[in-house]
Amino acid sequence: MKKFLAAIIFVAMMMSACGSSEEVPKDVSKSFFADSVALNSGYNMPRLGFGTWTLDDDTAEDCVYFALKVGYRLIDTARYYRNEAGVGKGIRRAIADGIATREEIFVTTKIMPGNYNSPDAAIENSLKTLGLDYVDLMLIHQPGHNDEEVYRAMERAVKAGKIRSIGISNYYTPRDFDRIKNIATIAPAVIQNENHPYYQNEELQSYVKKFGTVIESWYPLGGRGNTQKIFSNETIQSLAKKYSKSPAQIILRWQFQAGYVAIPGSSNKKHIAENFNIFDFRLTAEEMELMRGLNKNRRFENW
């Protein structure tokens, strides 16, 4: 197994941007999959996914297709990213080529604040742009005027079969969570927030767990422009050396073992493949405590 995984990474290292004509061998996606978490909606969500923030339509299409070939089964986009069309094309192309079935792919998108006054139309527009009959998870992108009505619109879409699970994003405190939960008839399945070693927010994770709500990490590696601030940490560097892994792989393995869902993003084939290769090692309890000790309650963004 180790030799096989090493071969996968070697192949990935030979590739550059997602637009390259070179591809991962077809059997890769059949060989190893991320574990899933059971959501309170009754559906399973992969605990490691591919994020598409900053990718344009063409790049998103190629990178999503490549990610699905590697083995990812969770794909994250948003109306705000302006790449739902490309993401949808990449997904449909992968389905047409027999890489995965629609039921195997967990698709997330979000309603952006500019659409909070017309949430039902926003849901329809996302489905149309993605070219999909339903999405597996739809989120309110961030708190804002009329967000409670946005949540009610998503509940209506669940009942209509257009959305399978619903949740919120960028709600950081139990009070923020309760404001939505208290008006809901369907409890949020997921909260997608900034989470990385320097901002772990265990208080929220612990609080929402009793409602069956899962925390998902955007910027799980610190985000563009901030990754090196975390990668250079001595603890992470030491663990990377011990396990012959990259700092990114150490962080994603910590996220996985700590119970988060993580969605690292990249337009680099090597990094996309590397980020998925975290299932052949495990951090010890002591090492998880070391990672826990890196928390600075420091966010890099303010939304």
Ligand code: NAD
Second form
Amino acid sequence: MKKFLAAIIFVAMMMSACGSSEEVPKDVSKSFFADSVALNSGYNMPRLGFGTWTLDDDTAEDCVYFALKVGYRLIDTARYYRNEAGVGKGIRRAIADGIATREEIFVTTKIMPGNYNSPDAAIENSLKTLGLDYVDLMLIHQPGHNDEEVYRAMERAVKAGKIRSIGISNYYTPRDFDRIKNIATIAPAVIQNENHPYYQNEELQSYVKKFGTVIESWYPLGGRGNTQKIFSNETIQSLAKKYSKSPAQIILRWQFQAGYVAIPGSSNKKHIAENFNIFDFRLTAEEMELMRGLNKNRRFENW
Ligand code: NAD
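Having gone through the form predicted on its own, I am curious about the other one (the form predicted in complex with nicotinamide-adenine-dinucleotide (NAD)); can you provide its structure?
Now the complete complex, all chains and molecules, led by this one.
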């Protein structure tokens, strides 16, 4: 009975939100510097990060702090998520506690469509809410009226030292990409799009490579409400068994080897740590082909 109760308490602790306990598993790799990509802006971006969509301010603060403690150095937020304040607090707390320096942390936020008519103010507001002097990457959240002016405002902010790299999100075709690139004086460093085993946009990846632009995957695991559809896939299950890894780790390892930056999200400490523990195994070329073959060209969202 005692053992049973202890097991329940342990599981509950590991399933709890980030703040209740902050122990970090010992087997998590901290080799994040080796695992970064050089952007066309001249800055390096970690290739595995932490996504914060759906986390409220308090949860975001604790989970971002926990993620930084685990070893993540890329944090993704957006004005739209209404958690920039919490994300900023988590980052500043981690810096104050000596977990990482500001230079070592790569912070991304996004300008939301409701602010496309006042992009300069939107940039200032995000910096103020985050409590940071600069962000490492700012993205246009999605195509929309006035997005070209938004891009120009981000370029001005780069020159003013408020943003280091700029990019776009939810632009899915070479034509969508070209519309922005053709008015740009600074080529997009990153495109953040839905990208997972069932939607692999290789056409866009190889097109934008010419401009040094990197694809960053949102919904890297299939996203909210969809993960089990992908986790239960036979190929992913058998690779998980072979490497004694979870389906999530197999998918994130595939994302990594396929050249994508992935930003899995969670408020579960066990999952946050697990998702960062993908640097001690490698999928073979044949296994990468098997993963590639899972593409159904099917997105789960339509924005
Ligand atoms: P995701 O693919 O990371 O999946 C998250 C879901 O998987 C959650 O339900 C989570 O509880 C679960 N999960 C996470 N790790 C797990 C594990 N190891 N085992 C089992 N389940 C696990 O989807 P997401 O978080 O929505 O997307 C990632 C990030 O991308 C977001 O947090 C956000 O920062 C960003 N995003 C950007 C856009 C955009 O339009 N630019 C859209 C959506 C998300």
